[in-house]
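So this first bit is one chain, no partners, the form predicted alone, shown in structure tokens.
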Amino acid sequence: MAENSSDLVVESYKLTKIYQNRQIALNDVTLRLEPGCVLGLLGHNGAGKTTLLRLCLGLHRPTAGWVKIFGQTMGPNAAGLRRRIGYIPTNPQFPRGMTPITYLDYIARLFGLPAEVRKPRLASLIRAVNLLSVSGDPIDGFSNGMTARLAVACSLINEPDLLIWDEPTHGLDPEGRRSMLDLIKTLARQKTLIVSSHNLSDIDEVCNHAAVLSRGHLIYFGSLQDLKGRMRKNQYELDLDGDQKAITRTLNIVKGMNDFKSVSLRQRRLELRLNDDVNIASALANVFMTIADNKVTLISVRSMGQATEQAFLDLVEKEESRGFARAYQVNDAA
């Protein structure tokens, strides 16, 4: 644990942002990030994720509360603090007509890097993000994946200690997403990161801490392992084989059971969502017996868990209503 506030990379206290005296974008957010933390920031659209990140960058002024970066209060005039941060916005945009070389050189000059530093650094970054073959091409012809890789290079040009990446895998194809996640894992060995994402599996793969925002409130902040321990894997897929009438008969019997919130059939895949407080083993045993009784073959069973951020948030909000959020706030203050 960090000994005191000056050891923390990010610290916020009762951070609040209200737009135009009517829209509460962020409400009373308190969190502490130690060096080496890789924080996954989760929430619906409009939950306050980007507002929190912009406050951390000093791009917005807080309505109340404060945020400190490396022990110093962040604000619009804290250019020295911003020099220690690498930022990627959602859907990064670049000036038309510039090339990776000219744009990275321009950004490096804004950071005040002398030519003998910036030239070799931008060359090594272009090579690192695999844009060497297009380093002299206009950026406006780039694909989403190429643009994302250029954004990564831009965020690293100042050799920052803290990286703040807002939806870095947004719009990427599976190959681009994979290379982005691998890059985050590599950077996590030496830097502190805040990664905002809609995709729980991305957060699960690369982060060690999680913060969940809902309607501007921080409803969870802590280790990812602790959060995963609170999650229930209550969704299952069963692949079936056999006579279609027998499968339909099985479906109707399972629909009549009280253990399931929803039961549906897609081709020969039975999708089950269990109620929150049922005995999972007992409920599934009843389904297996029904399948056997109707002479249907069970090919495979998969636990789907909470596959998306939306399902994940539904779960956490349920826990919040049971006092979970109050409990962790009390523990945090202790």
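Numbering follows the first chain given and starts at 1. The structure presented is a predicted model; accordingly, all values stated were derived computationally and were not measured. The term rigid core refers to the maximal set of C-alpha atoms that superpose within 1.5 Å between the two forms. Compared with the form predicted in complex with its partner chain:
In a rigid-core overlay of the protein, residue 251 has its C-alpha displaced by at least 2 Å between these two forms. Annotation for residue 116: C-alpha shift under 2 angstroms between these two forms, rigid core superposed. Core-superposed comparison between these two forms: the Cα of residue 64 travels less than 2 Å.
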Contents of the next structure:
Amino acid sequence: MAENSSDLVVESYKLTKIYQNRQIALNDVTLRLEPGCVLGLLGHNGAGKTTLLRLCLGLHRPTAGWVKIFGQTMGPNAAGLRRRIGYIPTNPQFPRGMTPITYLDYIARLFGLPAEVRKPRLASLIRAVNLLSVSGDPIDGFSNGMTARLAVACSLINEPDLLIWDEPTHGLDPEGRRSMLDLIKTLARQKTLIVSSHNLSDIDEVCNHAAVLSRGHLIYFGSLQDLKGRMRKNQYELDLDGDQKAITRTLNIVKGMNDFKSVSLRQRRLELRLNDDVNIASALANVFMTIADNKVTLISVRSMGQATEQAFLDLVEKEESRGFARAYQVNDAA
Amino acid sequence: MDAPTTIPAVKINRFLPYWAVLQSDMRQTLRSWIYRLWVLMTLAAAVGYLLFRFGARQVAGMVQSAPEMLGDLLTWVIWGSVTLIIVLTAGTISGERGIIADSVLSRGISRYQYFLGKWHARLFVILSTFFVMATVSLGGAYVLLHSEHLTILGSLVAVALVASLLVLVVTAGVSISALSTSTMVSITLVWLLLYGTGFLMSLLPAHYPSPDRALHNLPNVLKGLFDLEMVSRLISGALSVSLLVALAGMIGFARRDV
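With the form predicted alone in hand, show me what the form predicted in complex with its partner chain looks like.
All chains and molecules follow, beginning with the one already shown.
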């Protein structure tokens, strides 16, 4: 853990954003991001993810609280801090009539990079994101994938220490998405990243920390492992094969066990819901023994839902179910 | 044994972001259809009027002195151009607010540099264009028309006077654009502000300088008949108000969400 707050990459304290006294976009967000973290920012539409990112970039001013980047308070004129950040907005758009070369050169000049630094760098990046063949074409006609690759190049032109990518896989085909996730994993070895995404499997794959926002409030901030640890662990699906009578016999035996809240069979899929206080390993061992005794083939076993997705949904559901009690426990985010 | 190589730290040029915005905005302004419309309309009006007066003099012997004609021309150019210049400048920042501004303002540039780059780019393009058009009109008048009353000093002062008013129009457009959320709102506000202020100033007693009176007096200025103190007050007043308006716009923009 970083003891000194100046060692932190991002630190926010009671960060609140209210738009024109009409909409509370972000409410009392306190978090600390250490170097090397890959933070997945999760939340429904309108949860405040983009607002949080824009506050981190100084594009918005906080209504209350503050956000520090590399130990210094971020604001609209903190150009020096932004020189250490690479940002990809949601749906990146570009000025008309520019080519990848002219646009990257423009962005590099916005970072104050002299010609002898920016020219070789932009050439390398254009090559790296595979836009060499269209480097002189107008950006207007680019596909979503090409636009996303250009946005990646823009965010890396200043060799930033912190990357803030708002839904980087949005609108990409499976191949583009795979390339983007691989790039994030590569960058994560050297840089600190904040990745906002609706796609929870993406977050699951590339992030080591998670922050969950619900209606502007930070309901979880910590490691992704801890978040997964909060998921429901008592639902399993078993795909079976073999004689139908044997499967039915197995079902009846399992139904007779006390470890399960509910047991059901759909086609050849056995769905088990365990009691809360039961020993999962021993309960499942009994089921496996029964399956084997009845000469039924076990094809696959899986816990219900995707780990991060389930944990996220559980968290949001739990937060919503607290009702007015939320007013008295506002500091239990982590 | 080789000495260990050290990679020199990148030396950041702090003025480069300002230059980047300035150059980009100048290119963007020169390519915009409003700018081209303004230039075409103004040139067509100026050339047409000059040729009409030249023809009237050659064919019918009707002589209008060059200062009168140029005074009329500059006045019409100002009144006709103001609306187009307002449209051209009032969307400078508000028109880019949101997605495109994000991709610029999220980089290593301060709001002050962004505002100054945009303001100076619009000023440079509009004033340069005006100076070119004024030079063409003055040259045409010297060559084609009865120009013995036209003085060089008067011409320079008249051009400076009109240019100072244009500075005010451009500055008001860019500043209100920086404080407003939509281009339509900006255009309306700038239009109301400039025409309203101009109208109110025309109601002041005659010894107060006002844009309306200054434009009416242009033929005399072109002849070299002007009150230097009055002209200086008007030019310095327009430039001072422009600076104050720009300062307010810049500070306001630095405190706004984008």
